[in-house]
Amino acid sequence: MLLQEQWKEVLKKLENEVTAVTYDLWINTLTPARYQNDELILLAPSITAKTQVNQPGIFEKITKCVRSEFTPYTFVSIVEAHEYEESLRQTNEQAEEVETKETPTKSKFNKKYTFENFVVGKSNQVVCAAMQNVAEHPGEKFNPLFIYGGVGLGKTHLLHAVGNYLEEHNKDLNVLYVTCEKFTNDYVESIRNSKKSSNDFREKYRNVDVLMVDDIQFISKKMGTQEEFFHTFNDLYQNNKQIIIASDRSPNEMSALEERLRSRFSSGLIQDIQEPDYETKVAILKKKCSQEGYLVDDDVIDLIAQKSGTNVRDMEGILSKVVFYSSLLNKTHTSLEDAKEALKDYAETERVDLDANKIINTICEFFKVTKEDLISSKRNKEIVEPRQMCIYLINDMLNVPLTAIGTMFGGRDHTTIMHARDKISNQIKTNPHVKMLVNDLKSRLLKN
């Protein structure tokens, strides 16, 4: 009852702050949550309301009033209703999980993830001289670094890299590195349980002199961990703490994605890491043998690097099976003939040409439409649906990024792009007859 009181004093000082529209439809309809440790979780009644409250302007306006009420060092919070019920119910049932997988504080970096096992090529070679630089010189440039790229592509392996060096290096700064599952969780589980305070939280994360974070991508639909993710990023950023972010797309293909987020991770330097060529994938393979001490022909090498995709974890992975088949037969160098029989049945060693161009004719030969049509500006339905069709390919088979695919459709907009490929991927789960035809489509590409 006091929290309700407290509040209602809140609004009346508010009322005089803002206009009466802004009062009559945003301000009044917030609901006090929870007052622990100094925080104030308000609670709006959709996204819409939580949007307009959060604006600078307002947002700092709620903040004065309610410190001018609560405590000076009030901490606001502004979260949508319903995701704040739904993290409770879920948090409710995963508890004991979430107990479990509590990790410490100071983060455990992976010794064998090192700049110098990192194969540098043309395809890296940028990303990597920024994280090295800022390995160096943490929180002086480069901040925030943000890097993306497909999967497998080494950004975790560069992060570990980061985090080794500092550990090595500048023992006294506090490096934490954690993925954005598992920020998710820590902040819903401040929330959810009374024993760990929002202060703990805060410690945790603001505390620190380097933050690393893994697949942010994952944030994109979590609001009420943007918010949060948004204030962690203010505070560090404010107080020159280095801020790294490693994500599978850039900023501006994240759709789910807040605006102020959106602008946060783009003001420092934003950084793509690309598919590794054939002299990369060579490298990258010959490194792994000096390491495990494989003994292997170059053939197998050769093999395994125009075989094999783009993912260097998969790429690593077929040479292992290699090996250990090689193995099995008792002998202690594997040859190109246990190689291929090894990889026989591997269905990666049917994707050996596959790539834009391919997708592009194969789209254009099954539907009929000229290539040109295909990139045109042409808008009839007989184009759309093709163009459509062919974007979600590349991206999804290829991993390409939405403005480099924008770029190959005579320069269209990422957001554009985005659109395509999301109506097709919707479709895929809806429709069962564009599931099967994409299905069909990706078999045809995927044979020699």
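Show the same protein again, this time as the form predicted in complex with adenosine-5'-diphosphate (ADP) rather than the form predicted alone.
If you are looking for partners or other molecules, they are not here, because only the chain is given.
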């Protein structure tokens, strides 16, 4: 039967399930775009329509009727039509780019990111030990291994360290490292294209011995990505293949994560990586100096460790800046005096052009939400949290009065703005992850 006809049958059933208004206004505007791999993609003509039909009560009814017409395990994705076209266009372009370059499985790892180069301290010793264990005995003890922690604390470094270790000690294993974004793109491409590419996808992801997925917090509920990940996960897990996942937050803090994936992750080891303490920061800086051949006085190291936040990447950035500054003065050795001078300059340029727009854009980029949604009156968690964070940062970093922020956010009352701000500032006191997140966002914003 044609997809259109099948959908008509679904509509008939739905007509009896929802109110006439809901049916005429929203359900009847949906059109089927594709049915493939047990996924039915429906297009909504507008964001509003999409939001309406994705509401819990309605979405379940749609799924129920779809499943009775298609298969009992059909997964329904409702996306906005433009959004869908845009994602097709993007994957098209990407597909053209990678067509010739890509070799399936076997990833290339950054040679600098090894266990030897990773400084172990109180904040990361457990994570590091778990990763080493997994590298030595993949698929045995800690499976899946889920590591999480703030940006720049070494998660990607450790994943590559496992890859490098296996390349050296266990050459025959197929080790695949992907970012969550790459996984999603591969998947979207596979459902868009022919049967061949969908087979390629399965071949690529299910024939590995170790699968590492970085930055899983970006996993999207859209277009069945979680569904596919779930199947990939089960398949590998049942075959005793090792799965390692990295995220900037714990599974419980990932609001968009489907429950069944959350419970899969909990069946292995979930381990956090914390902010490095002062000694660890000093040790990391010293290691970096010896690796790169920097000649830097000890009190310069102390200064950087004190001045920098907890993001190791930012700290390394400050170190190179200081060394670069003294090289401009034709010095081979960096003294405290030079460092202070270099950092003075750093502090000044930091604050120059920060404004509310930059904060809004950074938040949108970080949380993957649109500016329209951020300003809108939508109340879903995925939008409310970034919005509160944005309000907090604008107030805290720019000292903009609450009423003015209210105007920026679609004419909201200042008490609403105050509530948002207070919510974050209370969370900073009680939840170390929120604190970490705020620090990270601030350090992003203070970068040029």
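Everything quoted here is computed from the prediction, not taken from an experiment. Numbering follows the first chain given and starts at 1. Just so we're on the same page, rigid core means the largest C-alpha set that superposes within 1.5 Å between forms.
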### Query
Once you line up the core, how about Gln238: does its CA shift reach 2 Å between the two forms?
no
### Task
Align both forms on the core first, then report whether Val79 has a C-alpha shift of 2 Å or more between the two forms.
yes
### Query
Comparing between the two forms on the rigid core, is the C-alpha shift at Ser377 2 Å or larger?
yes
